[in-house]
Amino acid sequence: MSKRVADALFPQIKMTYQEAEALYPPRNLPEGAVCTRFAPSPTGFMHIGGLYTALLNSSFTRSRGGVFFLRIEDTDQKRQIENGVTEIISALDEFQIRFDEGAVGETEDSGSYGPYRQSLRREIYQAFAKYLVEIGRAYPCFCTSEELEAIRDRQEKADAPQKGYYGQWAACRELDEETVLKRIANGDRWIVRMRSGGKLGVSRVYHDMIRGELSMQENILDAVIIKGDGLPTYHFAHVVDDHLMGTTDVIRADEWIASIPLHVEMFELLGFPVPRYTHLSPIMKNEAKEDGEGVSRRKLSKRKDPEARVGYYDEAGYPIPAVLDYLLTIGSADYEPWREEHMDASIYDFPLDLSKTGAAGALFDFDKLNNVAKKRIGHMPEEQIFDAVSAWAKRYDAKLSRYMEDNGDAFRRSIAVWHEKRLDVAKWSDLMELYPYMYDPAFTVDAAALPESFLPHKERIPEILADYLSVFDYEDGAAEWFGKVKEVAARHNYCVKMGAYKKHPEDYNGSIADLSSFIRYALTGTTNTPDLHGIIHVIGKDAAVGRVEAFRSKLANR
């Protein structure tokens, strides 16, 4: 092409690309630092492959110092939603991810190397753009959808090679000058096309981070860098905008594997050092195989898994510290031991070398992230825990939240029952389904279906409990308390040591665990629970009492 016709097609455009490339002086990083961004589209809610990529992003950067930057690409406008910005910075601020430039709302930005937002970066892709016309690097296509699919056909039926628009197939890559220029004063509908250098059948080596030197056919493809709205691909502009905003490295999703040979000629087209790309395995999970043989692995869908969208951690009630934990543990082999020594340490101490993470793609495995969360919430001081659940019982589950707000000395004096050298709890929402005994002021006990080990006792129960009840002092210390049970079980000839129960277990109508049993299923529904006195203390003395009288009178008039 010509000066002519990137005149004819750009006409509006007055900047050269020197000019765009000089509002944009390259970084004054330190030696080894880095600079890095995340950019994502606003077309939905973040995926949790989306929040991954973010948090090594800005790990990778923060371990070595430098720029971690907030790009939105918005250049589908088709597919952007309302307020898709606010959701993605919102996202991000609640898993503490902070960058040091980008998009800082709808239309705000913060840094020197914006607008961040691809939209109103028009007039720059275009004047790079129309330099490569200038030099005969790029070329206006006319195709319309049906002789793109005619194309298509034709390669079918040739069985040709490699399908797309390239060599013989690009049927606007030879036109005269004259006959562009004709086409374009009549109005036909055009797009840019880079005429690409690359030749079928030709390999080269690229180099990615994670997966070392990857050999692949190079790029012969006249891929599209402007659109019919004037708007780039994003590939164009991704290139144009790591170029201008100094970005050393490229770390994303690996469905951009295939992309490299094509924009790494991007680069070189324009004359831009090309930055080092790593490319991040999805997070997979587990599915049975329809025909009910074995599972198969998939990408973790926004369809399908609840799991997906990284609002579901937060309404869970995972505490974020624990979430960023174990996508760090699914990053690189070397975060676990690392966190297991630095409980305390920010995640952003820990020295992350992408070279280390793994090129299959991880697993998501709750039971690993729950191990990872109970590990957190374990380490959590106390009134941590009470701020971190009230505020989350605020947003998310109305009972809870009017209990604390009701019985706040009781639910403090409840963290040291299920916290203390204990690790059960894994999110806030579980507080209510493994403790409804000592958080919800309605709970009451079935006796209508007694465990199975109680069946052999069941005749015995009222009568011993009620003998618990004589005795029992709400003011009693833990082995105050616990020395009467044992009164109460000797009188019932249920053995109060283990040793010699099991020894001669024909001697006794049970042990001194079977009637304890008794009392906590009458107070708590369930034989298994955190320190009972605990618990006692947590209810008050009304329900200690009362519950244990209920359930006894239930048994009783069986």
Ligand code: GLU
Second form
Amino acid sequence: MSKRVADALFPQIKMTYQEAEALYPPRNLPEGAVCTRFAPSPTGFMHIGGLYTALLNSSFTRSRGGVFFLRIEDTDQKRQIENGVTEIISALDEFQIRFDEGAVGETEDSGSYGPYRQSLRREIYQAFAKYLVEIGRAYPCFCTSEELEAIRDRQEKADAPQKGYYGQWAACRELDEETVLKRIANGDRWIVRMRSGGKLGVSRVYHDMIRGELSMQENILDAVIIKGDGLPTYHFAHVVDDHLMGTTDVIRADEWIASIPLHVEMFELLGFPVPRYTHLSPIMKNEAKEDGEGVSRRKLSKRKDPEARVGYYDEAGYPIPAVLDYLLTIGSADYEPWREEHMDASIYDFPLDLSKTGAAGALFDFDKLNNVAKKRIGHMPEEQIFDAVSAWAKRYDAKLSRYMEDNGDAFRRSIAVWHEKRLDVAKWSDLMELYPYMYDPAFTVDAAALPESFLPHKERIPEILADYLSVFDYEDGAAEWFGKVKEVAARHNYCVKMGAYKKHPEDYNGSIADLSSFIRYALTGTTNTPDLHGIIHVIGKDAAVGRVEAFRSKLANR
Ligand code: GLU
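Structure of the form predicted in complex with this ligand, please, following the form predicted on its own?
Below: every chain and molecule of the assembly, starting with the one above.
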């Protein structure tokens, strides 16, 4: 092809590719520093996989020094949603993932390597496409979708070793210049394809930070670089942008692995150095098989799995640092041991080594998430927990929020009851679920269905509780309070020493554990709770007495 064709395709493009390149001077990064990017398309809510990619990019960059930027890939205009950019920016902001450069609002950018949204870079891509046409490494293609389909049919029939637009099958590849110019002048619709130099059957070794050396057939396809709407394909935009913006490491989802040969050829065609590639496997999920036999593994799905949406974590009340800990735990085998030793360190102090990231795809596991979150919450200072729960409850749980407003001090005391020692709480929505007896002002105990273990004691429980109430003093400290419980036990022949009770259970009505559980149940409606004396001092004197009395009288009057 030629300059004439290039001019006919892009008459409005006056900028040469050298001029485009001159707008983006090489970044002067210190030795060992990197430049990475997160490059989402604004097509819907943010997927946890997107957050994972962004986090690994930023973690990789922060521990080495360098630049991390946000590029909005909005070349597929049909798939975009309203406020898609805001959606991305606020999700990343919520998870404290910070950028040095990039889109900062629906239309605003910050940084000198922009614009950071591809729809505003049309001229730049076209300048490079124009150059490739000029040097004969790209050409216009006029094929309609019917013609493309016919090519595919013929390939099918001929059993072509590879399907697609290449070599002898590429109908527009060898059109002569005069025909091309005539068709353009005629107003025939065109797109631009690169002219691949690859040969069928020739393999090359490509490198991926996680997968190591990959031997793949080199690219032979005359891939589309500029679409009918004048915007570039993802492939071409990736190559032009990551070159101009100085990206040293492309860390992206592994759906792009098969495109490495194409991307490398494009970098080479344009005379650009090839960045390092890292392809992250998607987050997977185990699912019980339909026939009930074992489990199968599949990608976390936007449609089926609520946890695929990043908003899910905030709504459930997982603290942000816990979610970040979890994502790094599944992202790198080294993270958990590092975190155990550095509970107070910023995630960005972790030296992420991507070669330690598994190629198999991290498995999403709620138990693991909850364990990581429980540890994180167990380590949070109580004041920080108070603020985090208060902010969360204001947004998602009106009942808890009201409770906190009316009983701030009691709520503060309650944190000490469940915090640190027990590690029961993984997310703020657990609070009302686990401890309604502390936080629900309308809480009452149902005396109709008693625990099985209470049945042999049923007749005695009302008098035991009456005795307990007669000695109960709200002002007692934990030791005094428990001393009185023991006295009650002794009076009703419930053995105070567990060892002695185990030796001769037949000598007693039961043990101190049985008796304590009657009080516990009367106060909380369950037999497993954190420290009961602590709970009494959260619910306050009236409830501490009233609930026991109500339960006693329900049992007595049955
Ligand atoms: N816009 C592409 C995507 O969302 C980005 C891939 C990349 O990081 O290069 O899949």
